[in-house]
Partner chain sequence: MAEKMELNEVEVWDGNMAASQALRQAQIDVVAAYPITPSTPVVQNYGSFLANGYIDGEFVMVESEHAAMSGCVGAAAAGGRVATATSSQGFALMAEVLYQASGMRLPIVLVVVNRALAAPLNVNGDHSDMYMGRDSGWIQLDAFNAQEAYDLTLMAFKIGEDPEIRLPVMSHQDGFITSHTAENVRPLSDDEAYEFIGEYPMVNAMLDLAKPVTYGVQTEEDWHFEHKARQHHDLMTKVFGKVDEVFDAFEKKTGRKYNIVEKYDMDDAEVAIVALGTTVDTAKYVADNLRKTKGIKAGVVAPRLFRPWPHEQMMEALSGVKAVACLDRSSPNGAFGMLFNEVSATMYQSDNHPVITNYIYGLGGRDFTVEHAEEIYSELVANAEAGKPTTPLQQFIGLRGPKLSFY
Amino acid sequence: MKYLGWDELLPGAILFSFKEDLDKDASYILPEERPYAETNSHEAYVGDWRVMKPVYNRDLCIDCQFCWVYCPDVSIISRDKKMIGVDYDHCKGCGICVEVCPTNPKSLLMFEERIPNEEALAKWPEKE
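In the form predicted together with the partner chain, let's see this chain only.
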């Protein structure tokens, strides 16, 4: 990323979120289609802050959206109320999504960062 020069920020050290002005409210545009500016935190990879990661199990999920609502860093990806997965570029591994997941067994579980997701899914616990 190109670093901004000392005279390129607006007063208040404000950054515009998009490369260009939108012709409509950004909430009507899917995140993957928004013209994020380089300086937008959406473009920054902070996945390496994580020690444990949440792994998502589609087979058990009931799409209740609890994880999407509770995630403090907008790192649960959901489209049309269907859960898709975890945004590992931004997830900090706090585990709140796992905590609020209501299924039995849970559809999201924390695993060590080094364990591949396929391996994690293979050793998913049984219903209690």
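Each form is matched to the other, and the largest set of C-alpha atoms that superpose within 1.5 Å is called the rigid core. If you're wondering where the values come from, they're calculated on a predicted model, not measured in any experiment. Numbering follows the first chain given and starts at 1. Compared with the form predicted on its own:
Once the rigid core is overlaid between the two forms, Ile115 does not reach a Cα shift of 2 Å, moving by less than that. Fitting the two forms on the rigid core leaves the C-alpha of Met52 displaced by under 2 angstroms between the two forms. Residue displacement note: Ala26 has its CA displaced by at least 2 Å between the two forms (rigid core superposed).
I've shown you the form predicted together with the partner chain. Could you give me the structure of the form predicted on its own?
Chain only, nothing else included.
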């Protein structure tokens, strides 16, 4: 398949999300089990677009799901209404998840991309 740039697509072009018709709503299928088509953005790694990344601290999370709801890239991974991590292959580091986090201190904070998550967790601020 030849990949086209956004300015090479013809007006009205259709890019299919899945390889086949789904028997049920895609939201009922775990993201890693969906039959994504080659044209789906899920198949494109965009993690290297980030300068800053959100780091998740499970000890502070109240599973409010605000980060999951507001993430424009569906990069917050949640199972059974519990936040379990960040999809760094697709997160572009916009920081909306951090902005909407209601905990004190926040359970998501932005760190420079080069800082390992373990080191970021060691630098987490105390409750104010």
